[in-house]
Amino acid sequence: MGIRFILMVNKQGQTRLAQYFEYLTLEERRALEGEIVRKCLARNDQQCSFVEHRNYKIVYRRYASLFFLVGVDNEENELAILEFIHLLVETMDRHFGNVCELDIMFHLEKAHFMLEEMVMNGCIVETSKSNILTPIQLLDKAS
């Protein structure tokens, strides 16, 4: 299993979407989430998007005022975290037309459904932008 889980944090560090691939209490998932957020927060735009905290790796990227933070494997590759973070965000844009904070809050299980189409156990599974999204726009179709 290479990803561990996959947070959306607001620059204020209120955690928007979190998803999670192994077993963490709801004591340490705030814990973690807490430290892990303050660390990557208090960086500036000059350091590298890789932090080291714990047992994991923590790549993220910033999209406008949200942190998109995934906590991999030591041995997992940033870059292709990297590429898979820009491809939620892509996918997002595209069904949400220029993703934002409001989005996600009001249209979380959604993103979630998002999430769960492009991970599985902690793999990725789908890439492609129009297979991730066909069931959501069947299921608006529907509605």
Given for the second form:
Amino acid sequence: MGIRFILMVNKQGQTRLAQYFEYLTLEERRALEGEIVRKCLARNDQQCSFVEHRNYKIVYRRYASLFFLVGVDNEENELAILEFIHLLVETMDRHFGNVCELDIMFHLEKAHFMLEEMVMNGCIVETSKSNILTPIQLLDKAS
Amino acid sequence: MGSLYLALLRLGCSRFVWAIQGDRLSELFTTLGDMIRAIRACKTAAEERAVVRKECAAIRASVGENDQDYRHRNLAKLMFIHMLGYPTHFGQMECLKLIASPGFPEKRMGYLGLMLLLDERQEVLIDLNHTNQYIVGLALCALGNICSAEMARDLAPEVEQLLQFRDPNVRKKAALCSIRIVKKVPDLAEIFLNPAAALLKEKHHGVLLTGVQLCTDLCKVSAEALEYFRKKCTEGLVKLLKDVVNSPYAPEYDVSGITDPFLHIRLLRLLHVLGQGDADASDCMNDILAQVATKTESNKNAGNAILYECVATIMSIEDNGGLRVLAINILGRFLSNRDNNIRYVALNMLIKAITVDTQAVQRHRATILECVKDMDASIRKRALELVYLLVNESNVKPLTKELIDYLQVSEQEFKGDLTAKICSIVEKFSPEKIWYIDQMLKVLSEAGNYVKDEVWHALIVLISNASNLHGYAVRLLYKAVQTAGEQETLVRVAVWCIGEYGEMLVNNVGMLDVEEPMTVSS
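Now show the form predicted together with its partner chain, given that the preceding structure was the form predicted on its own.
Entire complex below, previous chain first.
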């Protein structure tokens, strides 16, 4: 429902974070990621952020060296997903302080925890940054 | 030494640990950071495979020894490796062992591993009854993402109880978990009706967001649920939307000056589902929809996202002339927006709006035609589809002319689509045979190789049936071939025609008023 997967990919096409909400085998995932990333990286800044792929859509946005790609069903509101991507970036920014690609790589579990607080089973759960970050900050204090 | 090591590990100072240990151990038990650095340093895919293989071997050894200390780190490494695309099934038991451990950090990692590495085919112990609310939250998350139909049936009553838990975070996750349960086992929808309706009275935005989503999905899954919510909740929802729209500045949920746009959009979606096909419900929501449509700021993406959803809702509920006009006007504004994203969604929505109010959409025909020539491929595709839907007997001639003109300058990848659409339009709406022949010849000269076989076969059939046009057709084809001989299909049609009506060509037989005499030497 809604969101099918969320990917963070850098300019060279390497996946830095992958969260799937529907089951795909490893080969399918690799093939999918390769195709989509090629399509999105080939587009320039003047083109719109929505790409049609098979029977669903990809909404993407570029922040510095990272591409955020979200695969959604055709009925989903694309502009809202763009807002969601921005919210995700702002949340990570608040936690890591000026987040960059390396932060995500070396703290992959934290990035996943944040994403889990925000999206569940393809559906947006929480949009308040403090509500999202509270459990993660508690975890940091406890360990 | 051992306990010092463990203590440092708990503090997260894994780098110190590595320094303290002897060489042999440090080789086997690299930290996550070290592994990532090693993988980054690889210049070729073969190097990367070697590093990953070495790490997997170390992890496998550690798993084999049932080593508790490194389980947490092993799993983190496995997740990274999995993301790169390597198989990691030997680590699945580790997830389950971590979940069963008492400490929160271990459980957290275990659940994360569960969701990333496993899928619904696994059977998992779930601690939904734990006293710690964060752990219950974790369990709900895991269940919500991967549970199977049997698990859903077993755990449904507990999840339903959790919808009334004291902590709002747990309520919110329980709501989403219920969605998955209801989708896997639609018969269970009834037990969630009342609790779901109760969620709509909450104040916490997270719970509202998920509660509304639960109601929407319940309506999709069960017709009784739809009736139930329509009767009992429509007014409440309208009031809720009004409150959200008029709410004062709330820093936590504010996006570009609008309070919680995500909640706006979810509510609009639920109203969409409730109002569709039901006049009373639609009446109830008219005012608030008008308010959202007119008062929302449209200079930021958040506002536009809300307007887009509002227009979608207006288009699908029962007719109220004024609202529809408002909606199409908003779409018209979107169409002339400089932002490509906005134009794309406007075109998308107009395609749906055509079935509802064709006249209104026709007024924007000129702008839509401009979009067919846009630089962005996604926009061009959408615009072309829309134009195709707009064609009728009165506007077919000017529209076709525009499209054929564009065919001459369009890009290669687009020519195929464009040609197919033009041929289809010409065939469906052509008012006279002579016009049909004219257009088809233009298309053949310009993009003959993209024309499908059935299409030019049909053209030949038409020509042979139109006996008064034989001469005209053959002369036109002859002229065309001289300038556009590389278009294979054109040549084929021409050759057939000349074969059939060659004498007409040479002797200028059966000329029509519009033609000029031509001399043809053999």
